[in-house]
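The chain that follows stands alone, in the form predicted on its own, written as structure tokens.
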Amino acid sequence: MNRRGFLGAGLAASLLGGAAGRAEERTPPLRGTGSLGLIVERATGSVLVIETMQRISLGRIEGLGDLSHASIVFSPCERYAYVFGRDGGLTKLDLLEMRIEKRIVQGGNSIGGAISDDGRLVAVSNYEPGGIKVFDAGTLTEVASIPAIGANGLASKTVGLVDLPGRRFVYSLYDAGEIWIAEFGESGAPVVTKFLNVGLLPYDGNVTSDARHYLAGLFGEDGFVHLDLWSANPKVERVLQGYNAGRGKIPVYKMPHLEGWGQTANDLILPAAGQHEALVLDLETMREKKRIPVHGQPIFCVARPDGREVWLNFGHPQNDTVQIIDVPTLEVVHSFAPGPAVLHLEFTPRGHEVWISVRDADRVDVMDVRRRTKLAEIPAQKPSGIFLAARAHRLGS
């Protein structure tokens, strides 16, 4: 080989080696997905990718639009997350590569979403133009659009969208006062079952972990509406009616959430809209069991994974505090104040730690659940929701 050829070969090898080095640098390290999660940074349209075993942030993904009321679901493999933004954006994230896989704007104002039990369909619940849209989870190609036109002939916002076994989604129509179930076969149009006149202004909904009980809170009246989905002929039933009767209703600055509700054994612990109380519903009898006085108006009532405790955060202006309800006694046993504007909390899968977003302190606290001590702080930009990939295996999350 002449000198020129030798130099050319050497240069090529050098370039190839450099390219290989750069490719190697870009390759994410091998890691599992079970301890990964996301923290929503609502003010900046970004999310932090977190690793719960090490209690660290791995990096930030930007460009997700309006995340002022964002929610997230995960694929069954836990690698992909689907972010539902307030601007109608639906964004598919790759957690391992920490990047946007695909993003579309499917509506004008969306309020949440769900993924089917087989992981193949992603449904989005919309305020504008109302109704739900369903997409292929792999490509985000639209599969179906179901307008929410109630029996009154008017378009309605949709809320309380969750998945059910059998490629089904259940959700509530806020303006129409209805609950619909959409069932998707392997082909053809979805089959929609409608329950009319369920109550005034259903504002949120969720399903129990056994996929039996769907409940929606009613903002236009005191109470909840219940469907027993195990029944051969499910019927609408009102429960916890009149819990504000004879009492003044406090202003509601932030709507309570039923996502992550306090399901423990045979009870549900629910936030009371308009009262400083948590309501206990007996799932065997569907009757009120107790009202628990608490620090403020509850927003989230989140059960520890073993069901032994329920942790609560609160709406403005009492939103600096977290309280813990002991389930056997149904009493508040501990209160503490993490900081200004506690917006969300999420337990690790076995419940040994809880991650708490403290929005106005720009951080997330990691706490030892049993010792009630802080283990770590994660800096974040106006954090709100915390979502862990292990949620992929929980119904109604």
Given for the second form:
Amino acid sequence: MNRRGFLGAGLAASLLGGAAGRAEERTPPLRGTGSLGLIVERATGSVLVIETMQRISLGRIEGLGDLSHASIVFSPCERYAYVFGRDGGLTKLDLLEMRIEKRIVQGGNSIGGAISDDGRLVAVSNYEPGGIKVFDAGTLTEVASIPAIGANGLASKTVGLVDLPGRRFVYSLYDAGEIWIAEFGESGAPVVTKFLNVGLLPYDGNVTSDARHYLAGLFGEDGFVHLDLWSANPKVERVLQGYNAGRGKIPVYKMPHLEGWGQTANDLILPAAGQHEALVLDLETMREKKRIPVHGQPIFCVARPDGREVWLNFGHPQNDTVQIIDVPTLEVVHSFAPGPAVLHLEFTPRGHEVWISVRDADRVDVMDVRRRTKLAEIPAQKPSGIFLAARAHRLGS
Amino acid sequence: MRFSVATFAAALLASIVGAAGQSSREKLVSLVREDCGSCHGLTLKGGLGSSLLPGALANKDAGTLTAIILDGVPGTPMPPWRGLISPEDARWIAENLKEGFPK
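Okay, that one was the form predicted on its own. Can I see the form predicted in complex with its partner chain too?
Whole complex next, starting from this chain.
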């Protein structure tokens, strides 16, 4: 078979195979992966491989275990994806062959992970037992296990794990109220730097794309903790403190997420826990700039890649709605209701389209971002997170 | 495009009815698996919230668990569900958690 024949046959097989859902029998087509991505189907332990230029699903990969709250990172070559499952599973997928390359169960209960800047280490954040484990990205053999015992002696769940330049990972200790940075040299044990007394119950964290500001949300004291990682001596600093003070805290039926957060040119737009508000933090002064009233308890506040808008979804029972904040005016300029249980949204790398998962409608919508119109619907079984391969080239999560 | 205003409206209605705490068993099961599951895990074996499997709840009676579901655990992320879940439904959830929650 000549080259062209192979390519044509491969593509046809891939599309047919996708429809029939039999990943093993396909011949992988010769193609790039820059327009590919994955949709987590949380109840069935499967993922859909999607193609964003054609707005289609190419096929389904099954057998990934419990994927509630699953998240995904990508290898620098964008061919492999690492799926972090709730059951402690770490699965390496091959996007081209649409199959599981390797799968291990590394802990009892995990909550996401990160990949090092050089693409060689994959770190997993664990609830049960707490702490992080770090694996060789090629073979998934264990490189290090760092239990998270805080100064108060408590074994901690670890949250808000993201990569930093120089083979480092930063994460927060939920029960102990600490932030740790683990640095991996070429060999030997990792060096761990600890920041103590960062606040009560950090529930998630993330870092700005310049690797400068790490923030963790504090569930126990309605505020955030900030570390300036450009400083030679980073100091623990509380920001946006006491936003619930003097008014009732609305019950939080779902924890907000800081993954894919609302970073714009000058500000961070963050979910309040306990108010129907998005909080604007001025990155220059580290002071609160505004509280923007929104439709419900925000879950994700995701900046359009150019930072011109921030799109929000909400927790139960306001979770049928998406709102758009205009960044220059810091006002909500548009609201719409994609359907029941909007769980996640992911922009294409340059932000012309957005993929929105509508769990209880068993669908993912693809929208034109500027016209705010729907372009396609992708059937999916209880879809939750959507992760495009272009994340491979983004720092943080 | 395959979606219509009608299916959209139906979906929206379904979500509103679901949120209003209808006592249909199926809705309750999916509420627990999905919305409690976001903290306790879809399989309820625990996440940020503690395990809700029978073994973990053995030494708490259904009344205590019902009260926790309705009023939450102050100082922790466990929210009060009163207003979204009726006392009868909370009791039904508590009893079924202790026995092993339906799929």
